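The chain below stands alone and is given as structure tokens, in the form predicted on its own.
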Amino acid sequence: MRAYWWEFTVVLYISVLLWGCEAEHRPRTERISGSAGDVLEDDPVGRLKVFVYELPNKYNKKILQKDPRCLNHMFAAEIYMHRFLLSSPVRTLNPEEADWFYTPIYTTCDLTPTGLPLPFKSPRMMRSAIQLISTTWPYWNRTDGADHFFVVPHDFGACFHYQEEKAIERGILPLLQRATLVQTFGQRNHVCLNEGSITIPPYAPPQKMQAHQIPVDTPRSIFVYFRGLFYDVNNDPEGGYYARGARAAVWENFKNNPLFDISTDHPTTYYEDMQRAIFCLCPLGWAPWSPRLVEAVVFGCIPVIIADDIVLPFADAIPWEEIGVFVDEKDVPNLDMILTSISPSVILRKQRLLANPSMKRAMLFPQPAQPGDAFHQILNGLARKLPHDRSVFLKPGQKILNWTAGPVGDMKPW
């Protein structure tokens, strides 16, 4: 514990006593000014069309039949946005129409006991999805796959391994260089991040959140909150690469200070906790993001963002320097200080936008859609990227792509 933190604790008191006395004086949420919010109303419909290829069920459901429990976790967009276009009003059956291609393949749904995704198949069968559209269908070899787009969910999106120092060795899988790859993943200046990728949030389940729901006017009275890892002996045996330290950082030099409710638990009040929280940390982990960062916009409980060079999801849409807090993760040690520093107004205009439904919106892959959610934001990011420049289509005979790219055990047939 830090010496004089009861300073920090009247800070915290100030802080939650002006927010509740402006709370009857102060609009509940505020609209996002400026580019951002046009871009986040946007309405896709009519600035696009999508082909859906058909593809054998082995690529999807045949794998989701296997374990349902791909629906639930933090990877399940690419189910969820094939299930979206197949009803949506911007797909085409006239594939000549057609401003995208989309590929519904699953790569993220082959999971050990525990849950976890193993991304290893996922280049083969990536592979072999390429080849049967590409001798099925005249479009891929337009354009070598530059007006498809593919969704992929994982840690490091088209590099397909699940530890970051292997998957910077593999790299993005060289038959998707071209191709508009829609994905969980973003970190400047990365060898797994494409430009032009468009970057999205993870999968959180809404109806559960919405379930948990309590009153907007509960006191927030948690200053900094937090539940997650800080180590990972499992894969991190001798400390210190997991999350780059950040995690391990914030629990040796907050877990014994009042103004931070932070814990390796899971309660059953998790999302309650959440919402009665003014501050609720982002770190990053394996990769830079989680679903947290989703649960915070929801919940109205401003991130804190702890992960260097972050892409963040939808950021034409959403302004996350305005809603966020951002802390490099060598400043971790200095959390307290820089959180006590804001000013209860500069809080209080953040919680405004946190309430507008829309942010909220765009974050979230609900069932049945709805207007300016997830999946709109994806569509209008595909939508911003046309018309395509003549120069994506090849000319007779050419081929940019090379085929036999990569390492040899991503030849063998799915």
The other form holds:
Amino acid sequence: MRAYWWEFTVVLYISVLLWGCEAEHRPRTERISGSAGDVLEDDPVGRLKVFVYELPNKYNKKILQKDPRCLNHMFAAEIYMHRFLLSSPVRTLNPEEADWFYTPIYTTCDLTPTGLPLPFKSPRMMRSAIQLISTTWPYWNRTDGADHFFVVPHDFGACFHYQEEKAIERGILPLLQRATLVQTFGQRNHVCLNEGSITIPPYAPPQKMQAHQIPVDTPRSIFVYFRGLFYDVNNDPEGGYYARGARAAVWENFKNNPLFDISTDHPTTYYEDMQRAIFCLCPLGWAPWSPRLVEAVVFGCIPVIIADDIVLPFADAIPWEEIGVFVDEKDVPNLDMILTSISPSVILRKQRLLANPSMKRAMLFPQPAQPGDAFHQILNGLARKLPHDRSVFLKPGQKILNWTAGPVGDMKPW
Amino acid sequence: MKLSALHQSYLNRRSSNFRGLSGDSSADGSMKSQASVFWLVLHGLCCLVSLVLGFRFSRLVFFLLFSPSTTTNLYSMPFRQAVEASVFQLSTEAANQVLPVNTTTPRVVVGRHGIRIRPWPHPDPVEVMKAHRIIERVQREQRAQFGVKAPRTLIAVTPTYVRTFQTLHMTGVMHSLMLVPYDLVWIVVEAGGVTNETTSLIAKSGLRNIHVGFNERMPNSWADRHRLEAKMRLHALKIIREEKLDGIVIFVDDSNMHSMELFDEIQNVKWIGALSVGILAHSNSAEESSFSLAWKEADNSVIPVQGPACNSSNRLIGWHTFNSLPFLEKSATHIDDRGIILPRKLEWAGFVLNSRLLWKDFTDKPMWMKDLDLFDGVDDMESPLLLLNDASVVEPLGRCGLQVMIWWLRVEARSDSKFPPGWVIDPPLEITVPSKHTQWPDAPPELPMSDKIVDAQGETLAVKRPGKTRRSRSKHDARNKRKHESRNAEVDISEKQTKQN
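Please could you give me the other form, the form predicted in complex with its partner chain, since above is the form predicted on its own?
The complete assembly is shown below, putting the previous chain first.
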């Protein structure tokens, strides 16, 4: 009996020692669990099946061929999602056993010479695609699209307009009212965010961010960092419209403050500077979301989100309240007081949460896909919505969608 | 035609002009009815007016027509509660004009918002201090996570003695040690006994120190000095043994220069480590030629470095030492010689020890460490390697000697040079140069004869005079120059006085 006790203590001692040694060399991180639980590291394989519709090339490949810039801008998630699903184990070739149906359509690839996507043809394109799938396969009409999902990463999602008032006026495309929308836009109580949509981060090139890493022990000496426009002189010369005046308020209040490293420069050391900063501002622009959030998370800089009622990516899987700092737009003049009143222990905890590699992975769209990345989080989100409620399946002859709703211009064939 | 024109204007707008000025839906708006044509014409007119005015004219008309009680400072920047409320109200109204009726009125509304600026948009010192404390805390945490894991106390051993350049050297060392982020014990061994001079100097650092005296005076020749310094260091090691101080012993000579990375690097030592020391073998002579000649003769183009030599698998195989043979003829033997001051073969400064090696009854003491008592009467300990039975156990630090983080230098004033004690001129000097003898800018130039009236002063002043035409310079400059010159003259005179004494 005594011999066993001795062996047990020896084993325990050694294991504690080993754990202690190992823990010394890793940066301290903390486990992330959101409102849906500890779901960041869930594996969607086996939990759902996705059927990918075969659309003619004019909806995807031809568009990409016409403008390959679509692969690098922040809306590239729609293209990479398609490629991921084509070779993913969740894909099924038998539509009868599929839980979700994916339509590979690139609606955000009609770019201006400067690279901004024009959404004017997107409603017609989407409508044409839906008409095609509803006539060629029976699955759309079975549920009127309730078990279909679409990736619409544009400014205001499926409202298909870059200007908020116009987008609100159009509302979500009527044909997509029942489908699940995977979009970057998220704002509570907004017409362009449906209940049950999945918010994703904008695309940020992972290799570019990896290439700009600096040594981990470089001390963080910048208190607040921001690079970007404060006034959009081209489109909103008087100010007050762009970013609801929040960015202009940041500039006017803190341009003289040495703690705030803010300017409109485009430095080559942008990524390196973020790694030397404690807080990174992520204010809204014309739309509330921004790639700055992704960059801040990847570089370990605590995001300060200044966008009222915003819905952040994977909000049910990631507890953003514990990771970032939320500042109301009306409180921007007191931003310095708000940030300095956060206790150091809270700041250190946020940094530990950000250092968690699963957090960084969840924000990225790497090629090839890795476990825990944004593609898998999207699938996890879709899996959490399963099983479909019996009521989504329409009774024969029942029709819910109104195919003639919407502006007259949308009815024209594409 | 009109269609394409409108579409074209969309494209333009996306890239440069007013955003969505008349962006009423897509280009194929209802063209058929008269009303639409009328609205289009009206819009066109508003466009032109806005282009001229520079802001969105139609919106202004909208606001002024539809909102009953508006304050005119809609577009003003400053922030007042009333304006803010009215702006918010206006923007709500504007939004309501455009928006279709929503089921839930969103908290966030689209439209023009005021830019909120607080009354004093400048940094608040209290907040700045708090922010700096946060930054410091974050950096401390970073150091704890990625820096040295269990930092040990450093024990710095410095042999010193009172002389003119002592303040110069000790201030440098003191400030380096004050910046070290680890616990530090400073053992200062002073040749010639403890003096107030050194005590007051060390006290300024605020570091924990042990200040002891050594009962021999510092001799005048470099060779003897090196020997005495070695003895003083041994004395300090004995103190460490008695006090049972625990940490890493580094030999901080007062005239050496240390980089901060040095103190981080030596935390990696286990028992005894060696670092590369850059040798700034300096010549005391006014002309550089003798040294540089000797240098060229020795056929060296880089600064000499003393330290461990490693093979490709980073194991210690030997030592790089300073080859002093080419310089021996020109080397300085006495402190005020005009020759090159040479270091020993391996300086003590390049070694660090674990203080436990010195303890008397330390059970884990390695076999290769000799006992300190063996060296009681030894005259010359060249380097700490003599403390070891086996020199191969030394750990090479600083990427195997590739990094030079410490520089050796010996610079001393003449041995008979005097300096005010504590570097405080008290009482004030008695000899002052009367101001009448210095030149005013607008005074007529004095004859050169009059400069040489005062014997002691005259010499110095005459040296400074030639080639000075200060007429063009401003009075202020001249006044400063005068003060400067008089002070110079005072110091020179006092020196000369003391010399004559």
